[in-house]
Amino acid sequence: MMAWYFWMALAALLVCALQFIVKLIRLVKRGAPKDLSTPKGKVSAGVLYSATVAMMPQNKESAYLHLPTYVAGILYHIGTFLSLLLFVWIFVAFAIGIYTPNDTIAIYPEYLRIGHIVAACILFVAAGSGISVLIKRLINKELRFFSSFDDYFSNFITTAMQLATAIFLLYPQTIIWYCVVMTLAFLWMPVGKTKHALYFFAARYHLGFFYGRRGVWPPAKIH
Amino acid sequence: MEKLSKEKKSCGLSVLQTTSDSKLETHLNSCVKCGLCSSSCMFYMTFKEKKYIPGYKVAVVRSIYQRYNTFLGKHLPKISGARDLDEKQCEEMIDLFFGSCTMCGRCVKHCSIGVDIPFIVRKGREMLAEMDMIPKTLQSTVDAALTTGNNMGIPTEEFVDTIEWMEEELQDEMGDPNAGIFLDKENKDVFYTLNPREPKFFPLSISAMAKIFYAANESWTISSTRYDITNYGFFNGKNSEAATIARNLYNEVLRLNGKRLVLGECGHGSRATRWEGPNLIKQTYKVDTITVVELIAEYIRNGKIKLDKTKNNVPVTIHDPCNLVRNGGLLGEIRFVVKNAVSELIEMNPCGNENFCCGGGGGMLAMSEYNDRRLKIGEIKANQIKASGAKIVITPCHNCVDQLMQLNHQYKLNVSIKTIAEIVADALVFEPKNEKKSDE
């Protein structure tokens, strides 16, 4: 039987989920723009260049220019995804038994340790990529001149995911934590600037199809 | 400015309600606000003030997206960065989506996400313009084209009185008194479309592409009425008048019974035409419609034409117009028909995809009262000439050359700038029957 912090946190997802669900059929409905002209390229072409190499480092000035930032944003990422499949992977262990909730302590076998060593780690560092992030824009007087309480708050309950899965995941007598702080990054992501994790990929997906017909993507080769 | 009426508020916020695809939506809530598109865009690059940020411009049609159409928006906009729209947005609107964005795409390519940051502009554009807030400058030129047939509002007759003078010394040069420039003839293959800029600034670059026609035995005609390529109704975001003026040129097309609409030396007439022209007037184009740059590389590559590139021996550049490059895929073409035409190329750097905008882009010509910006971020363009070396300057858009040489005034580049079809007509060998035809 699991503890009421898991219910909510569960219930938390699946009101995410929905959400999630809800804008997706929305774009896929609305889907791509009719476009009348005569193609010059093929959009299919254009949407796996979109999301493959036009995303390279040396394709984009916001990462090549900006190493630093790009290095932590991407770090940041791989915390964020990490945090989100350990969340269903510590669930799915609840509920098969790996892990005994036992009141509000969460037991779990030794051979497990090691894991949850390295993940707290990727996850710390993630962390730090994430207020390191939160402190640029801070202190950044012309990210803060465009920011609002969403940005600085996404980021914030975003980084406050990864530290307590990482804490977690060392100390598990921190579950009702834990489960606190993704229940409520659960409720924000579909509100705030974290819907982007949706809408990133649909954003990719309309640049391959711009460029994509009109045979920007790929590009061709000039020297 | 005049107080915002309701209807007229109600009618700008219309342009974000109304959406038949999915573009909208997804570009409004992708970008993160990370602010990493300044060091792409020209604007920031050249003036390093925060509202030039390419970021902030989504940002405000978003928060007033939130402020009409999101539960947070409108009840805690606080929380979303929402923003009511009244006169002082509207004012810092003009100045953010007119005067701050040549709507080149080039933050696009080089945002984190992939945010179509100039998508977002003219839908700011759009809804500025159903507010009734177009810059007067900008609306004169659309309202020439929709009235007079070209944006330079230039009279039918002064119109053919140019061509048949460039007709006469066509037949001089080429010793030949069939050599011609049709004008409304019906059934030929190509329907030749012309910038205005071309007869009343440059009646040269007309003889040139029609040196390159009659080399090309091509058969061919001009309306004398509806040859304008341009569209500012593209940038002004009226899309009622933009699809007016496409209608216009489209029609005459089909009243003639062009086979092919083949689009002159414009970026942004080119883009209105071939790729947004059939969304405005909401249907397929019946004929083909190519721009005089894939004409060209046509041409050579059936060998219609021959060039010696030997008779360009000075080195050259390429700017790539925007439209045609970035949003309009010509970067191989181009530099197919340059590269056949002059013996030295010398790429700027960045160039192709990567270019920087000349300044002149999104209507920035048409906006004397943006005169003094649109030079100094031209300067960005005026250095990578500067430091290519080169001693002419080609580019396949009036827009651009207008631009390009205010900037070589103002910068003293000491450059020549040149459309595709001067070059190409400088480089042309024409064949010994048409040598024969001149001995005759």
Second form
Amino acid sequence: MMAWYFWMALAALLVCALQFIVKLIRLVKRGAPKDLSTPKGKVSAGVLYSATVAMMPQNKESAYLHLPTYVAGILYHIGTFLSLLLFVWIFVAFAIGIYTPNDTIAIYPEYLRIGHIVAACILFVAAGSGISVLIKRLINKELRFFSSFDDYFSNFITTAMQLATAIFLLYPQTIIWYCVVMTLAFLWMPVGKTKHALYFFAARYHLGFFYGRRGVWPPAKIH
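Okay, that was the form predicted together with the partner chain. Show me the form predicted alone next.
Since only the chain itself is given, any partners or molecules it might have are not part of what comes next.
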């Protein structure tokens, strides 16, 4: 049976999910963009381009000028999604008995150790990328000007989530701290900048709709 600290993290995940559902319902109620102009292109092609090729650094306004930061951001986001997926996996593993609690230690089969080490290494790299992005925000005058408490704290709690997950995978006796950090992360996610995990997809859809309908995306090939 799972201990109180894991149920605490699950409760926080439920609160997070409910808030995201409410935000999603609000987005859906607002409907698709209304455009009465004569279409010159396909919305579907524009949306697909918006969510794929348009995200490449050479197609963004200035990302190609900051490739190390762009790559760090990609790695950081990979670590975030991996942390969330691993939390679901850990819950399922406890529920079906693959992981078993022993006081404040999680016991898991030896055959999972290699997977844990690989996942932890990925998360350490991702967290390091997040820290590098934070340092750049702190030392760059222009970035500091546009930054707020939300920017700093969202980075902090997301990086802490990745590190806590990695450390738990290697040292299961840290399960209480892992659950505490995940609880804080889930409670902050729908409140802070981290809620762009939902709004990102809506924004890319709207951009794709706008530019796809006008025939701007995908861009015409020049021969």
